[in-house]
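We begin with a single chain expressed as structure tokens, specifically the form predicted alone.
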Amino acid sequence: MESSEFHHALALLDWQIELGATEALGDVPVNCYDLPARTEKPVAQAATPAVAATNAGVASAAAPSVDAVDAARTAAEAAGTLDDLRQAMAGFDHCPLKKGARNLVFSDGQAGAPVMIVGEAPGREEDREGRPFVGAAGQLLDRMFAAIGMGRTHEAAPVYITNVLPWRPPQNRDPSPEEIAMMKPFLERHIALAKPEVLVVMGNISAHALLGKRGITRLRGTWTEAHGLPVMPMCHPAYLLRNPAAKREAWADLLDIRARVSGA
């Protein structure tokens, strides 16, 4: 072999070993991009009928169609109780945010106050802590009903605190309206369970939710309805915290809803 070829074929090992090749496989060198003269296809071979229904059979099994608003509705009813409540909301399965999140966020506060706060979805300290509002946005929350005499762990003017979805959604997204009505059967036996006299639904997601309805600039100051209960849709505090200006205006309603829970 003159020296100029074993410099090259020495070249092309070492260029192999740096791909990560540590040994050869035969004698003869194989050349990987020729083709065969002809390719064989293979012969599909028909399923006889009794391994047909066996795969379907396998199939069908593996891949259960479940209504999963359906099931959430049988669950919430058979709850009982807020505890029972909870424990079905964490037994559920059918909802993908579940996997993602740390945390089940259920509520806060005193069950059986006279406010009902219902937000929109746990952010991230909310998916830590596993309880709704305890951010930054959670902090104006506090002092706004601080504002008004009421809190969630004022003793004689308390309220509750809970969202329409208990989990987590990925990059704080708005929540998919299959999300929503996913999980909305137990939102409304939340409320049922817990009897509150006035209902404040905080931010657009919770006013779809329990009104149906959507723009809640428009919305909010207005009493309304839902279960059978007096509604009063503010901004979300996060909304205030970008939009200082709206402040007054979320200061009205708080007024509004402080004179209803008194009869004033």
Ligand code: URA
Contents of the next structure:
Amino acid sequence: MESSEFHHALALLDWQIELGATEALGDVPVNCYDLPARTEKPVAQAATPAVAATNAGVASAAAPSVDAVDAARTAAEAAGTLDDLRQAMAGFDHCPLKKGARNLVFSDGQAGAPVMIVGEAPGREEDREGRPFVGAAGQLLDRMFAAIGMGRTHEAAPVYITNVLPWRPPQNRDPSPEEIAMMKPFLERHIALAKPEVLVVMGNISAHALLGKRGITRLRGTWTEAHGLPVMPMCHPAYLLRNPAAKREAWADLLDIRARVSGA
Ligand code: URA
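Having seen the form predicted alone, the form predicted in complex with this ligand:
And the full complex, kicking off with our chain again.
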């Protein structure tokens, strides 16, 4: 199948699932009472690419990916620059999410910025554009950092943004532990090469990936440390959109970040 046909088929499947479809029906109605009493069991078919991508989390959960983690570590360690790292990730074929994604979402903002924000995974808009945080949550993220005089294009006080995963999980499901473990060597190398002064981990998935802890509403607002850097855990902007009352605490976290970094 051509890549454009694959993405078209996947987009149609995505759309139907978003509308609530849970079952695939044929074009012709079937009267179950007319079926022969005993039908042969269908021979298991290889999954179509779209279904394989949709089930990727389940598949990867079944097959431990120790070799893939090793392969990721080797590729990540060989990257001497952020460009090398982007290329290494683009050429990494072990993660099943890559097959269902349109684009690798590597980063945005300015490399070398004092603040590096680590989100969870691309959503639909990010997958389309190949940039992190460009949907509704991303717009809120931009407003939050603009409120403390920082931003991805801000010359004096820039931020740098990436995600735990560079490919969109189907239907925006949570990334599986296997996917996170497989891509973590790339994230760690990304942090080492970007050399921020502080890390901001947005949401539970990122906090768990980088700090090994869950419970972001409890963790948020308290500086901690990972990879030799100060880390501020914050509630994800998607959570803040659903829970506007939590914005007050997020504001306090932003002020703490601003006070901690150079140029404040
Ligand atoms: N949410 C994330 O965590 N990352 C994105 O890039 C977009 C939405």
